[in-house]
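As structure tokens, one chain now follows by itself in the form predicted alone.
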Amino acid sequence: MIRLHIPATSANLGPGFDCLGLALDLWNTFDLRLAGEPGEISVTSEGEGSKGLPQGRQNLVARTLIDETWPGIMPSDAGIQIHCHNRIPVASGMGSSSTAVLAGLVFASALAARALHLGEPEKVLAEVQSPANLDRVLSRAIKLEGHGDNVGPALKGGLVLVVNREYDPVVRNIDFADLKAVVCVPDYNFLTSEARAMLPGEVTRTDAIHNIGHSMLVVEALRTGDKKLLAQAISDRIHEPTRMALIPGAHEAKRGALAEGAHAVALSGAGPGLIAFADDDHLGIGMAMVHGFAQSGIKARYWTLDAVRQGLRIESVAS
């Protein structure tokens, strides 16, 4: 029926938290299919973290088309199939969970559109596709997710500043120069909800300040693609001391990285992934982000990748 392909993110960028994020070229594919018995739901998965994530409805893809699916909406002449195929590492601090709700969430628009325009796929295509549709995906991602700035850039693409007001949230894509990262991530179980029960439930007024001028740097720094400015920008007074001192090596893996000439370097998210900013010499720099986590017996990958413009592809796929 239809097949998503969204990118890899980002967040906070060291002080933007919960506000900021990045969509980077490494791309998660979700493929919905009605065939089978009436009523079925099955998920097939391939790749990352494939032979840990459920296969049938309690896999999140799953589970968020099913709660966000409206009665009666729900094909009653086959069933759904529905295949992942993850290029982005799970548990990281890229995003993953974030495309696997957006997958769940555009498939329940595509369901609703084809109960409304049934057999005719072009027009449910173009319904899916529409930036009224897209918009209401988007603002019920962040419902869902609590914050936007995963789901933000990996709907809309590039640099995204997300405010989550209590009934409509202010989305907005910020031009930026060409930029590359390195992103190294260990095998450390940091789940996301966990490292937000961590952080402290009041900051100082000289830390929320702190967090406030940095971030609007770091937006100035990548729009402009000044790497001097990006160095002093990251710095963050909110969340990355708290969560780093509880990821093993991840302080040595960022001294590493700097030494071997990054500009910059941030938690990815809310880690244990580190994401760093550098011109060249991205082999060095990865390789000096898998010896520091190794200095904590810590393995690790990192992936180089560029900063991508474009977010959410959605393309038609027979049945």
Second form
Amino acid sequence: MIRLHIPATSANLGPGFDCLGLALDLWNTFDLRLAGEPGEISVTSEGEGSKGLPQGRQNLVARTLIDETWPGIMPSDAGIQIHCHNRIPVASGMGSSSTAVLAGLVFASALAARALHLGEPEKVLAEVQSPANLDRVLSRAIKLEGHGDNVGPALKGGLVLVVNREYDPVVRNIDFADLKAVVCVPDYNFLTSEARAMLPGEVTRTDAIHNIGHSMLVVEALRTGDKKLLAQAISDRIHEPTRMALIPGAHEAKRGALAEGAHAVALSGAGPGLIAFADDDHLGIGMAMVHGFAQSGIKARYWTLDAVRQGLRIESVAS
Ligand code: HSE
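Having gone through the form predicted alone, I am curious about the other one (the form predicted together with L-homoserine (HSE)); can you provide its structure?
Following is the full complex, with the preceding chain placed first.
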């Protein structure tokens, strides 16, 4: 019925904690098909983490779809089959779970549109792709995630600022100059929920001022492509000091990337991955980061990725 392509994202970008995120050119694909017995919901996965992911109703895509769909909207003529092709490493700090939540929400909206336009797939697609529907999906995803710095850029693409007000989050794309990064992900279990729970509940005024100023500098550096400014700007005092200390080898990996010529390095989202911005020698930077983690006995993989201006893409597939 429909296929979604949703990009990886790197949230925070240093001091922009919970507010800034960037879409990267690595994509998960999700298919929704109506087949099988009415009431049945099946999920199959291939690629990253597929062995460890639940395959039925407990899968995050299916769970979101079920939670967000009124029972009367569920198809009465067929079951639901979801197939996930995961290229984004799971629990890496590259927003893989945000892609699953967005997929569940877009699929829920597709079922609602189908209930209105039975036998008219073009109308269903047009409704699902409409800006009004995508805005609704985004607001709901921000609510479900609690912060929008992954779901924002995953849906809209590019560099995104999300300010999560109580009732109406403000989400804006910000212009940015072409950008390449190496994202290195250690094989280390560091769940976002735990990585958040460990953060101090309060910050000092000095640290708050530090982060406000530096996050504005990050935006300016990315907007103008000023790598020297980016090097000065990527400095956080709210989450990275606590988290970096908990990820074995993270400091060594960061030092290695900078020594190989990366302009700036930050924790990717809540980690455990690190993102290193660099114009060239991505191989050397990737290897240096892998070596940094290896010094603590941790295996790591890396990806060299462009920042992408395109976000979630929806297409129709034969059911
Ligand atoms: N801003 C969130 C955090 C992103 O740092 O916890 C999670 O990917």
